[in-house]
Amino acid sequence: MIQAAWIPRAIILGLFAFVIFGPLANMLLWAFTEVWYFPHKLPVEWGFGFWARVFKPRGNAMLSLNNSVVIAIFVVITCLLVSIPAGYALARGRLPWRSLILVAFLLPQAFPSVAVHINIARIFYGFGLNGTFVGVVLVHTVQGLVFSVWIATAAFSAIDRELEEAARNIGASPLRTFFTITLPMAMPGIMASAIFVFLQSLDEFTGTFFVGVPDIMTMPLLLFTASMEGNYQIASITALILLVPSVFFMLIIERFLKADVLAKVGS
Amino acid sequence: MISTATRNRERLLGLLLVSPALLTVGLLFVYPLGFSLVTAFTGEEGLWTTANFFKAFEFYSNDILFTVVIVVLSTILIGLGAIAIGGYLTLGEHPVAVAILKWLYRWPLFIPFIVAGQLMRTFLAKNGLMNNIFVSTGLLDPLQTTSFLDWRGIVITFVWKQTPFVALLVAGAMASLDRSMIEAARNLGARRFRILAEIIVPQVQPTIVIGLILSFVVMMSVLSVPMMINAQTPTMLTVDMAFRINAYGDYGVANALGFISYLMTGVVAWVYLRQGVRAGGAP
């Protein structure tokens, strides 16, 4: 027999749900409609008829898909590239400053980004970035740092540091320890930032907005533009294949964030 | 004196590690910013001058009210929420409900603000499958129905996008505390309600304040939610930034409107800062 105690549980948990899943339920619908109009409470004619149209092989939204893609590889890379001997210092180095260096990343992040991302663009128009790939990268590496960066110094300082003096006593040299040692070990942590800054850079609007326009094309301004134009089959779409792999990437990130990383983080 | 001229010699590498990391945020953030900052007080003959302020006030001082109570009103519900989820996931005595509700709570966390706002944009629709629910569960009449496609569906659409990150910061919060105190109270009898408002809340407060500010300021960078939502003035600032721009080219009030943002969360900033040293420790 179910308890008393479980009814008001029950209804509270179920219109919880229903606050969570209606939205995604809505879109759901969507993204199988081929036809519905007013008063239908459902879909008159469900199907894959946009989801033809989308996959087209040239199409608008294959192409958006492969921009957004190339993109966030290339940021990933870019972010990458330039935060490991960043986050390798800020755990290692004594460096001057280095609370300070740390919070420098965090300040694309902590200013109301529109009037910023405004200025850039003005900024990219007179080194001709503007509808480019390279300006494109250039916003999302700048916002994608403060994840690279932090969670990297953090991977770094959780190694344990004998090992490397391990490799240096036996006569390994500094950069061969480096890369056989630290690297390796440091990996789980920075495979986990190139997640976040990979989800950050697929999900950017406001960047490409103002820099990526007329040309670049990605997912989040198709998914805008469709939903401006009232194309909700479209949109609703796009909106689900940007949604896979976030929530992808948030049942696996707590492999690869380990306790001991994600405890270090901002410190 | 070896010992200080290979400790200058780490720093010197350390710098140049960094420097790479530190230019980029320099040239394409710091940059832009004090672009943004002095461009707002330039004129048109590149005088300096508080004309675009006057004129921001001028045209838009009904939606820098409408952002305020907008952000602070979701700012609000976003913390009741979080502090509701993380209690009941501390004190809720079910241990099936208290699996439910983590399940259940941190979908909307990834999920992207543009998508969100497309999902808003048709649940909340007049004939939007919220609507539609209320209608065929006999809630609502069909002739009562409303669009919440407003102010009302931007907070919406914040509050559900935001919850879930404060309450997950939160919750992780409450999780670390220890828990004699909150035994004790509760042996002595006290009410859940009561454990969580005046045993647990007033120490996971930094925590809050944390959560809410970071909150804060991605609310009032948000670009694609209240250009979906609410297709109507008056609107939020960062539209009119961009309206400014698109249909203007008018930089000079584009970046007062920024300017005016950046103060907006600068005072929020400074009303935390100013709570930690009341407190009487760092922040």
The other form holds:
Amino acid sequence: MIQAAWIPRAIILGLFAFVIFGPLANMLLWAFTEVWYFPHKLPVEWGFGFWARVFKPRGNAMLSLNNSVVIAIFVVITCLLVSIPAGYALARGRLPWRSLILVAFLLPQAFPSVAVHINIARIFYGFGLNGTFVGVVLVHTVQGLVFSVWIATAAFSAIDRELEEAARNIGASPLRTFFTITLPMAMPGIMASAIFVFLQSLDEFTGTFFVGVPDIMTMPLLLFTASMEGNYQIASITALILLVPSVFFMLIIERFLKADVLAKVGS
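Can I have the other form now, the form predicted on its own, not the form predicted in complex with its partner chain?
Only a single chain is listed, so you will not see partners or other molecules.
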């Protein structure tokens, strides 16, 4: 009876494992496939030929990767310039309509992304920002501010005010208190928000498609193009390149974001 009770659980765990790891396994197979056609259950020929095509000097992969990384870095810088003062003001200041201000940063996520980015592209066209790095950085920043402002606000809210008051009591100015006490203690949360923004920008497709195409090519656009052309090897290799930093940085985020910071999100 005890063994029989584990059968449904084993089936459920097996289904979860298939749903989670099945697509990843299929992607790995395609990344190292040279020839694969029906009715074969596994690739007919294995190799690294498509990897060589992806990383060849005249290929678009390295240029697309460079564009993605450069754009993501500028998006992180822009978001931090906004989120650090905004997060501190929302956490420490007595701002009217504080909750509405926080909700306002969620509005880009409240509507279908295609509709939002089509209208952004129309506005950017009037300012000559379509097909430019600046335009792509700005559209990514709109999405990134959701993570950066909310997490920065939570990070500043989690700091004990008595520590700041102690620094003020021994003669530290408000500015010095901020840079020596408040900001260093909030830095783990701010770094976590920066990583979230970096990964969001690195994987952003819709905004880049409507604002950057055809002049700006990034890794998600390259993945989409390869998929539409039926080149599953190139698409899988591109997806793996995007997956590696995502997994690596998410492990770092798990160390940065503590329970006390997460408890303050949205509070």
